[in-house]
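As a starting point, one isolated chain is supplied in structure tokens, in the form predicted alone.
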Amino acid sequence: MSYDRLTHPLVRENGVLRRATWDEALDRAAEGFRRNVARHGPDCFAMLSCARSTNEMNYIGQKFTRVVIGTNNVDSCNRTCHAPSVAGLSAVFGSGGGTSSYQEVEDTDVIVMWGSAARNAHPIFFQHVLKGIKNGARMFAVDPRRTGTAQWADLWLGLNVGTDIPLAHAVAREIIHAGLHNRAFIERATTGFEEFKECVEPWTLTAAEQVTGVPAEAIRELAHAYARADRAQLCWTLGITEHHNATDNVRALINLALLTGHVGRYGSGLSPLRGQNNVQGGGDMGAIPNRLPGFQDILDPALRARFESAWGTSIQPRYGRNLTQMLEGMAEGEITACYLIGENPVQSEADSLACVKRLSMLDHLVVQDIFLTRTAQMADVVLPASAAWCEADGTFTNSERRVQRVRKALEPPGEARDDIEIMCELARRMGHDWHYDGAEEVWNELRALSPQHRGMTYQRLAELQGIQWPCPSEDALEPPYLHGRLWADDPAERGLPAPFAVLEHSPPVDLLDEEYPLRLTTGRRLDSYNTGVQSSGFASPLRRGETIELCPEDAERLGVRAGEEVRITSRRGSVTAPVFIDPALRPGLVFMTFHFPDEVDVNSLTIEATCPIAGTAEFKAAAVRVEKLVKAG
């Protein structure tokens, strides 16, 4: 299905969306928010901000939520992808950003791609990986599938889905028993090593092989290569974070960096690869329920006071609801009004049928987007917005924390308007006379409140073609990697030590049994983008639509052939899709994407079991059965 651009506002009347003027749509949107806040208080409101829009839009979005409405209930699609990375990195280092620059991947000695099909999902970053390989780096791929990324690796470790912690523990134990851990770094810059050492002790190579399915010798080779390298980069994506214990998975990888000292130095670091073009910036701008702009903790009274003074309002001294908790709040009748900007949870959330039911319980739903998505089709008011990458001025922040300018090249079509202009119109209707003379004025307000962005003027960003945060001074640049302080001789300069985490293995929630014997894992393909709304309108010679990928052995056992339609059923739903035979899969493992939900709603199969720390769902591990369809007659 191809989506047309939204070119005029829509309002719901007698159950049907009809064309409206901007004044009518904005008045309707504002009245619904006012009505719900008056009846239920500010915490009945929730906003999902947009990880594909500019930093400036996300700054205004979270400000709208905190100032105009008076709640911290703001989040975005980071909850479905890298919230566990932010939570894990923050818990250890106090900062949720990846620690390294892309250039360092080219200059390192060992690259570990763990749970990352970067060749398909992060093709720009993968170009840096290829340069690193060309420059002599050894590459290890840890993934249940032998992906296109794994085909470039020196060694592929094909682990069973959901066994990342046992594998990481076994790597750690082998490093410790071989005496390859960095004793000096551990002693000076970390805490909790003895407890960690005790925790990984049961995970011998043999024990790990039995649980993970990875041969003991392969685990040993990874452990020795990573620990012996002068410089090493550990990179991960959603194969690590889309699990019910995702933050623990992230902490398990960080443990390896602490064990070897592969963090805080040029060429050695930890890189969570972001999928949306500004998911890093959205969080940096405070469009998350627990942080103010600049990733500053909302529970800190002094930090809150600075923002309260600048914004002329009080800020709730507590965390708001994340996306997962918002959906739970809808089911409980506690969230009654939503403002969704560029988000399509109807098709992107796990257990999608449950998501539709919860959104339908809202009293007031406003969607601001560039397409009439399945979520927008449920709205009371639809506000047509600009496409941030070509119809707006502003900045984006990529996975290496680099802030870069984007410039308006086209006018939005029809009556569509800039996101910031729309939100300011809504704010004015709700008693806040907001005016910004362009995106740069928004950016300068952010710079005045966020020390890590203070040195990034628009002029400087343009001259240097982007700057990585932190950048507190307009006269200097910081190193491209984070946490170099951990190597300082002066204890005061070194600061707080980085804690090891003691972690337990917790297998996938959706257990395999005789009725559901196959493990479904989900992911991306190179030619399509997330729920397909933005990529479906463009032809691709690679695109083949949704399929279920089976290994030759499973296809033969099921008696099905390539192209044959089959039924896939989980404990939550059932869909049909044609078979694609992929020799890169192992028996018992099947693969699907979520790029074509209008034709095959794969997320009706996935499970909503979520990480209790980050709120991310276990998209990567559903139990399913595949059945050959019997033709009638």
The other form holds:
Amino acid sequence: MSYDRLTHPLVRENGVLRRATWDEALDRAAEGFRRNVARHGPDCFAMLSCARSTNEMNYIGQKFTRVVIGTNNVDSCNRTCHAPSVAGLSAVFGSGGGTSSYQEVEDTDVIVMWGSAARNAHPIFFQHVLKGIKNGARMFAVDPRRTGTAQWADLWLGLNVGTDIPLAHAVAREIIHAGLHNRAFIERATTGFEEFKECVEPWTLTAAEQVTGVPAEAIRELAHAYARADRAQLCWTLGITEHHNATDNVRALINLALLTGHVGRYGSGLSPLRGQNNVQGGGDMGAIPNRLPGFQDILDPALRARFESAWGTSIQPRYGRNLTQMLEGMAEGEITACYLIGENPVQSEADSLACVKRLSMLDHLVVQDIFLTRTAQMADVVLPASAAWCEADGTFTNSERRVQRVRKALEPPGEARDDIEIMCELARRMGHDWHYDGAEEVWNELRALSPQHRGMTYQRLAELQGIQWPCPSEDALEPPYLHGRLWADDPAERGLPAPFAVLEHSPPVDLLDEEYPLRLTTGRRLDSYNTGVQSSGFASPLRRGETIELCPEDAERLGVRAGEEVRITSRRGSVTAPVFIDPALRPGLVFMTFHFPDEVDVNSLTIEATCPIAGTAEFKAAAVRVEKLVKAG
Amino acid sequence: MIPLQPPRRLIDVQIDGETVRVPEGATILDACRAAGKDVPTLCYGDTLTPKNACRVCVVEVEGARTLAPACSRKAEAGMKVGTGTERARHSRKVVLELLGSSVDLSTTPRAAEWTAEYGADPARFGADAATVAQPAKVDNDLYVRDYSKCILCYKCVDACGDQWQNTFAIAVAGRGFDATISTEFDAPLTDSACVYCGNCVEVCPTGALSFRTEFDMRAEGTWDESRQSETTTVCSYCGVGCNLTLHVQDNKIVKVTSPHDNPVTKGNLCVKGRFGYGYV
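Having seen the form predicted alone, can you show the form predicted together with its partner chain?
Zooming out: every chain and molecule, the one shown earlier first.
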């Protein structure tokens, strides 16, 4: 189905959403927030900010949460994708961004694509990978499926779903045993090597082969190529992060970079490829429960004091709830009011039926969006917004930390209004007279508070076609990669060492058994996007609707043919979908997407087991069975 | 180890008697543009390896026997180039006449201007001169292939092939005057390897490849570039951060191009960035 744009505000009356004036809708929204905060205190409020909106909107969103309401309960959908990358990278290096630029992928010697179908999910990033390959780089693809990315690899390591840590450990052990680790770098710039060495010791090539399914010789080849390379890039996406132990997965990959010194130099680095156009920026702007704008730790009293004096308010000296904890809080009646901007958790969360139940327990739900999504249909107040990327001015931050200008090209439809304008109207109704003369003024306020954005004036961003953070000065640019400090001779300049992580293998929570013998993994297709709300609006010749992809062997064993409708059942739900035969899958592995939730609600199958550190759910590893539908008569 | 490129030296070249300084490795065309000279080009693509197929950019290099295609010949220190000599102008005139007599250049930007400037008369080969006229191929909702406008510059083949997209959905079929750009077995795009990135449309110099919106609006007579604005912004889908230039007419996006000098996209997009704007 395709959605029509929202053109006027809606309010719920007698259980039904009806058209309202802006004044009525804004009054109703503000009154509900005030009522709940008066009754339960500020921590009953939760904001879901928007990873597809501008940095400026996200800045105002978290400011609204912290200043107008007085809580740190602000988060966004980065929780469902790359929060583990942010958590892992910031735990090791103190900064949650990918360390390298795209150009470095073209200028490197070895590219490891781990759990990333970039050829389909990030095609233009993959063009940089292809340039790298054409320039002579060797590419390794680590993925349970033989994806379009894997077809361009020198070597495909087809591992069993959820065995990334054993594989990474075996690679590390092989590097250490072959004496290929970078001793000088380890000694000077890292800590915990001895413990790490001990923890990978049991993972011989043979042991890893048995658990991961990857031939020992292939593991050895990856280990030697990565360690011997002069420069190497390690890139990953949701194949690493959508697991119950996702932050550990990320740490396992970072361990490899620390072991070989493949970080902090031109052409050597770690790149998580972000899935939403501004998910990096949303976090950078402080729309996360533990960081102030500029990725500054909310627990640091000196940092907090700067924001408190700039904003004229006090900030809670503790972390707020993340998206997962917000949903839990709804179930427990602790979160009673929610301001949700441009997110569609009803269709994007794992175990979607549970999510609907939780949202329906709220006293007050305000949704600001461009469509009446399934989530918006549950709201008490719906505020029609503009599409950030073409109906508003501002900036986005991409996967290589490049902040780029977004410009208004269209007028929003009907009465739809700019996000920042709407939020300022709400703030005004709640006693905060904010006025911003356009997005640039918001950006300049952020620049004054965030050292790593300070040098990025709108004019410079336009002239240079975007600037990568950090950019502390208006007259200079930093190198395109992060953490060059780790290579400094002077220990003071080198700063905190990067710690190795000691990690244990933890297989997927949803175990396979006789009743649920197949591993369902999820991902994206080239022409569609997430819950399909955006991408349903164009007539793609490639689109074939939702299917369940089976390998030829499994299809034969189940006695099903291409196009035949089958039932797919997990321990949580059951759906039907037609069969698509894909030889890129291995026996026991099936694949679906969540692009067509209105037809096939795949997230009613996925498991809500979440990473305790980052809160991301294990979308990549559900146990299912597939049954042939026997027609009656 | 793959070496990074060494810094390039600068060389001096004379263009129509004026000295310009360009980096070593620059083409004569780069030098001409640095000198502010307007040399016509068709098959040249700023993001592609020169194919020097069309010969409309030829210039006269002092001491050389033949005219040189400016787009592909490297500039050399001390080289003396004439951009508008009689010989170069005559050659361009004939090229424009040959193209204009066989190919529909009605949507080629500046073709009419150059035809007038060089005094080209495509009609002089007579009314029965062979043409590449054929019906436009409309086999999907995203873009149209109108090969009666195709000058066989190969830019689309290079963009789809090993230079950018690496999908190899199209190539050249046939020989001589029967050569055409084609999918395998001349199948509809929907049966080909095409992934609808539209990077071929991006580089097409004549409008042989065009957005379905543009094709339909031209047919209706509503396409009006004078009423269109171009705004560069960032794609609304994944986090790669591709830059899009939105062409807007009457508050509607009518096509999407991509800035060629952008470090993220280098002029390329995927199907979502190029065509996935229907929801706004």
